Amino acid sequence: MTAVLPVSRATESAVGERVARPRRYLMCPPEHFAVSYAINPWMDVTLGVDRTLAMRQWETLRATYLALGHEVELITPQPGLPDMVFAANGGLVVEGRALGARFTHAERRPEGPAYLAWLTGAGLKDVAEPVHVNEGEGDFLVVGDLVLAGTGFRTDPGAHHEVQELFGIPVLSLQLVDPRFYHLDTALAVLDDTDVAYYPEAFSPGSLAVLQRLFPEAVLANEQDATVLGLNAVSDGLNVVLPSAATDLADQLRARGYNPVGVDLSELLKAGGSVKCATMEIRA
């Protein structure tokens, strides 16, 4: 697929009623990125990785943000973690509030004080430390008053309980089965406050019955550009940054009125992410 231009605020009105809105997103420079342990079936420690394509890259995906209109703020990377550049999983973050992660695997467990340092000096109301395992914003997807939480390979259930006490806003849980879609923002994205994408061999029977009833009017993701990591998307309501390869799921986005931004990150994914499990929102 080729990148789409960014649509400048000048033109926003002319898109259909789509409206971008600026947003506030942190990242990780993938200094330190390699693959060299397996805890996806995306891993593959026998591959290698190119680090100058990735930090390369994920260049391109922040100068998007900021062509875009949007802040985009730094975590330092720690060496030895090789999965820090993955920032969404390293907490959730909804109106001025943050709650940590507690990562399921010991590999990433030490990201989970990182990115808890990093929010408690952010300027934030408040920051709470996990008391579950979740990994963030991999597993909890905010749509405008509801939070859709991710279970299944990673985030405990325990954590949805936990996200609903702390953020007081509703939380639907949402089984996933497809060891590929390990977290619910591989198998769905969210495009405004009211629509989403996803992919429907990702959830469980009763969970995709649930999507349908909620999103009748869904962006349904094909399995070709699923397993691009397609739904691994960002959205500002207008342009959607997504994976240049989901070539199908592009057209689908342009046809509801959004403007499809695609960026390679194919050495990311070789870890099994790509552009959302590169962002976390802050939303304050």
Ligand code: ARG
The other form holds:
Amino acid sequence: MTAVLPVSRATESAVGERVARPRRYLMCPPEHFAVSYAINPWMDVTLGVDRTLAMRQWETLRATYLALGHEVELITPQPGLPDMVFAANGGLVVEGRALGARFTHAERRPEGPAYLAWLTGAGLKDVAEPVHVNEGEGDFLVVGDLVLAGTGFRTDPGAHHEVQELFGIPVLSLQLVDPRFYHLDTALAVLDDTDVAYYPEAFSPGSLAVLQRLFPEAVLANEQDATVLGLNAVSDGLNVVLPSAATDLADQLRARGYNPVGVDLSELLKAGGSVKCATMEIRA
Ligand code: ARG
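How about the form predicted in complex with the named molecule, since we already have the form predicted alone?
Everything in the complex follows now, all chains and molecules, and the chain you saw is the first one.
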């Protein structure tokens, strides 16, 4: 895996035709991380987690973003909310405006107001309370002027309409069919404003046909890389931070001019999450 190349803060850096744009991220330390309930097939309450290791791995992810020149803000973790480390699920921020999250499962529901409170204090233009069930950037992925929206396991299709009306950005609904890939961000990675990578088998035939039509050149992940949550990646347009075990995906990215940066988040994987799950992007 390529080492992180430190770049100076708030400047664009380019390699070949790829350009890295500095980002603002929100993360939540895994201080209270645990697998104490099972709401997706990855979670096994009998396995146990190493919270110290989880924290160390998470710190490495944060340090990776900082070394790449990005800004990382933190939300205070709350006791009793073991999945709060998955900041992506806390909302959707586009063009300085936010929509809060409303979680599917009772266990995570209090995270909605916690993230909403943070967003309200973040100096954004507008913060809207959600009407329909939506799990933030877990199921809403921004690709240029388009929002790809997942449904099937968590986010209600009503929320897709809600996002389109709120932000005035076209929202495209995609049907997820494999319970291992219960959030869109476990099945599809946004690489830049026009480029994505995805695992075809995670989508219904119709939604797969839509992806093929929209992104005929997309990177296709194999099952092995998909099942280490290799697609749960965060790209700045050049550097793609992804689980280090997704080696074929990293090779494909490198061949396209991206700089794959592998990180090991094996503890968070026990809850069914990885890089992208742990990261909310605050888009100005
Ligand atoms: N245990 C969490 C859940 O099932 C993991 C969330 C992962 N987040 C994500 N953006 N995919 O809700």
